[in-house]
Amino acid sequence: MKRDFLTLSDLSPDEHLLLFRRAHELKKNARQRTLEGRSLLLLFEKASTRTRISFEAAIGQLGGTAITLPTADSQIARGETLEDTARVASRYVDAIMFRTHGDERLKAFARAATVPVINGLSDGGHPVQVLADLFTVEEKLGETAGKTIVFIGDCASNMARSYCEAAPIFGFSLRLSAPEGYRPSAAELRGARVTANPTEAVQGADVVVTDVWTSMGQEAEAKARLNALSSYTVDETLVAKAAPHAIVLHCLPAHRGEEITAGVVDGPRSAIFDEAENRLHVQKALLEQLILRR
């Protein structure tokens, strides 16, 4: 039976541990041809840099082939249903990565597909990115269990919501710092602490995370968001309040001078570009797990 990866909860804690163990192996020995002759469809409704490149490179380095299709270039743009596209594509490829808007679109597509579907980003979460983030935490600081991670800024974002989902799975404490109106619903918190004060939030933290204040599709809200979040910039002064060994993560692209300063992005605490690289290694392990049913 096929397995999808739409949310972090689609894998058990033990499966996440095995995934990270395999990702470490693949990072040391990049080109293992375990997916020779397999193919992956990358279906995009939203723009992408890291997701596209990392998935194309991942399947290629494992011996397979990527087919990249923006939906604007497909028959979806002319009215073909997601379900019909999913059914047909499933007869051509071994897995599908779908980067979309609403989570209902993602679920509908996955229900119709007969091969594994991976969430490459949706309004409700960005699980492949958070996997790479937590793999980076493990790589830099040891196991994620027992660590304190702080998310600063727009905590109603898909990234912050995936962090809320991840905390009980991976056993870390999560603090969120955001103004009213930029926080997850109470049901989504899953034990995360929320404060309006970013200085209070970062005290002694092991990891400081932020993301853009205006995500794709929110451009009309940009001015209001900038005003509401202007005191939540991750700068050198704020990072200094975290633990001496703390690292800083950002999924990129970064708006330097808004949610994070250039000095932090390029500074000694930054693990941002290692985090970006780790998308490749974690997604290789994920593709193996789903396609080979490991």
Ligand code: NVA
Given for the second form:
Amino acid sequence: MKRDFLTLSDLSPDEHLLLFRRAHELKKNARQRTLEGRSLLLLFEKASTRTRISFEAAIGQLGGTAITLPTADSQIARGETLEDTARVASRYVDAIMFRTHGDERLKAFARAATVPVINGLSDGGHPVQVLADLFTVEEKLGETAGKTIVFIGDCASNMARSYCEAAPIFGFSLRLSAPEGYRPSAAELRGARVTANPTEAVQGADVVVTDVWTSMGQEAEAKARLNALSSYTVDETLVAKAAPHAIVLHCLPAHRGEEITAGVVDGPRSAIFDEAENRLHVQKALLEQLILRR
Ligand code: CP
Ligand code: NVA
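Form predicted on its own done, so how does the form predicted together with norvaline (NVA) look?
Below, the chain from earlier opens the complete complex, with every other chain and molecule after it.
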């Protein structure tokens, strides 16, 4: 039976522990060709910098090959079904990463594929990014369990929603700070506390996280979002209210001066570029786990 990674819950807490352990090993010793002769399809319905480069580098370093296909260049753009695409691609490659819009598209694709499918960002979540984030927390602060993470800004974003899913799996407490209308549904909260006041939310936090205010696909709402979220910028004054050892994360791309200031992105608390690097290491471990069924 193939295993997919569409959400963080697709791996058990023990499997997440093993994955992080393996990612640490791979970070120390990058030259391990465990996926010699294997191939990975990267299928994109949205733009990407990090996801494309890190997955291409990941499979390449492990001895395999990446095939990158923006759906706009494929027969999907001319009406071929997702299901037929998934069935055919499964005859050529050992795993498929899919970056798409609705989660129904992702699920339909994964149902039709006969090789593991990885969610490379959907409207509902960005699980590979949150893996990299939590790996970074472990690396910088020793562990994620028991830590307090605060997510500020668009808390209905795919990133915030994957954080809500992650909290009970990784054992951290999650605070969200967003205005009404920019919060996950009550069912998705899974114990996260929500407040409208970012200063209150950030008090003593170990990790401060934010994401863009306008995600891919929401461009038509950009102006309204900028207005609604304007008092949720992660700036130096806000970060100073977190714990003295606190780190700041952002999945990137960042809009300096909107959700986060340049001073914070480029400042001493920022772990943002290590976080970006860690995409490579956790995804190598994930590819091994799914393809070799470790
Ligand atoms: N963080 C992230 O997924 O970046 P890209 O959109 O550049 O892939
Ligand atoms: N929430 C953002 C994340 C980008 C990596 C988006 O979906 O555009």
